[in-house]
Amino acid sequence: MNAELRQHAARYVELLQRHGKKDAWLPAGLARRLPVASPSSSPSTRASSTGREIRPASPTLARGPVPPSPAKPKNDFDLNSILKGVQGSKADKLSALREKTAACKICPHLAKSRTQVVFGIGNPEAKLMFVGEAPGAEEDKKGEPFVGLAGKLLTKMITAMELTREQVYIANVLKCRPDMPANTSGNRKPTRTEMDACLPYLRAQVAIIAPTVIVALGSTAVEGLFGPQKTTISRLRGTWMELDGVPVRPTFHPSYLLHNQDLALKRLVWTDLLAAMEKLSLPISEKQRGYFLKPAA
């Protein structure tokens, strides 16, 4: 057996090990040749007669060096510290705040590839917070959240609230639009880590505007704001969260709506737009609360 080939199946046998894995399924001729910790040491660490499965439980199992996991990007940010000294108003706090994202290196892959950082956009004492997951090409290019064609359905959904983009504020989990490997188009999901790294400047925006309520676009901004979740959008939205205080109400990605002309899941944003609107003491008229209904027969 390869040496080398035989060193790569001992690190991925240690990497299971190290996730809580008890069984890995391996070629016959593979297990039978993998250095494993002799039977005595352990009664778990044994290959089985077949040589199909393997069941570590020992540090010993998989012998051979396993390669550092590469290291999180670390996101130290403090409110306090960054803001100190700063006075005046939310807009001036904001402000600073835009500089230290502007200059922001957390991620050197999205700080390379990025053509700005998307920051976010609307009114300081808003009462009402969108929050999305990442900033894709057209918002990467004019440095403002959701002005693709998601950007216009969402506008069209804040119009229906009877408000303006001017009167509530915008934002995404990620503040670099994810980069992309060469010669491909189209946007990907942050990952974990990325998410992880740059959720501290969305948190420092929500303590700075104090919004009253934030709707979460889609189960990628869930995900940012609350960590992986054990359940699907689907069954997120409709209700409520919390995020340092704030009431946060999941809905699905306007991006979602362009694919898929509902008139039901129209519906169930409506809904939940519907629940921010009660949760926000805004008026609503029996038209509002019509909307995307069936018409009685």
The other form holds:
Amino acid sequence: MNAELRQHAARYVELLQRHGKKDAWLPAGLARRLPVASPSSSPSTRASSTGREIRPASPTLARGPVPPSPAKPKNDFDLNSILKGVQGSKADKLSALREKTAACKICPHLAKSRTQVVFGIGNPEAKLMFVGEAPGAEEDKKGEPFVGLAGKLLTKMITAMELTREQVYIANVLKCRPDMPANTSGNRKPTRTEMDACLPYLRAQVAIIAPTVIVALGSTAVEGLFGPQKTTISRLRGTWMELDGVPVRPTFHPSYLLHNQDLALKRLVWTDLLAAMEKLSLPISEKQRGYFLKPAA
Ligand code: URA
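What would the structure be for the form predicted together with uracil (URA), rather than the form predicted alone?
Expanding to the full complex; the earlier chain stays at the top.
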């Protein structure tokens, strides 16, 4: 076995592990030669019908600049104690929560890597709330969710609903940008542990704002809100879920639309937004009902 190949394979497994994958598909023979955490993990290496082997990504493979999530970060969050003495409006309550969130160090690696906490933006009295995954580089810099390319598309979607960003509320499951290895660009999916640690802040935002409808943008947002799903976002969209009594409409993430310009896909997302508008009893024109049914002239 070529040592370089083995090194590449180990690196591949490590990357999968960092992205929360528990299994790695490797060519037959190679998996057996990778280091494992303990002898007890060996029996779970299985040969598949395709002649390949699956080996669990081993913690001993974790190395490099991105630390895995903290063991079990505890968020002993208590909205009532934060709001104790805070009189008045939803805006006041959100400010108190924003302050608490800004000081969060529950995930020490994210507290270290972030420029700032990206709490959320919009109208504290909003009836419609959008929930995304996590801030990207631009959001981290600006301190506002959805300001990059995907954000521009989200703004267009909101405008198509005849609403403005100022009328709705926009937040993410994760309030910190998921850290990346030094000198690398791009984004990584938040880990389950990070999402679990951060979710109480989002639920507190929902409790304060009390929107009529939440639109969950993408599979990671759905996973963050409801835990791992047995099905795909393609199957979940078009349905209603519920978070703390608030109807949630899952749909595709705007960045997915940026990578797939298919008209039918845009229509699916638009159908979800129409459903949200109906739930909100917003007026819908005939023109709006027909968006993305045929290519714009
Ligand atoms: N994608 C998200 O899910 N959230 C942002 O804030 C930006 C991009």
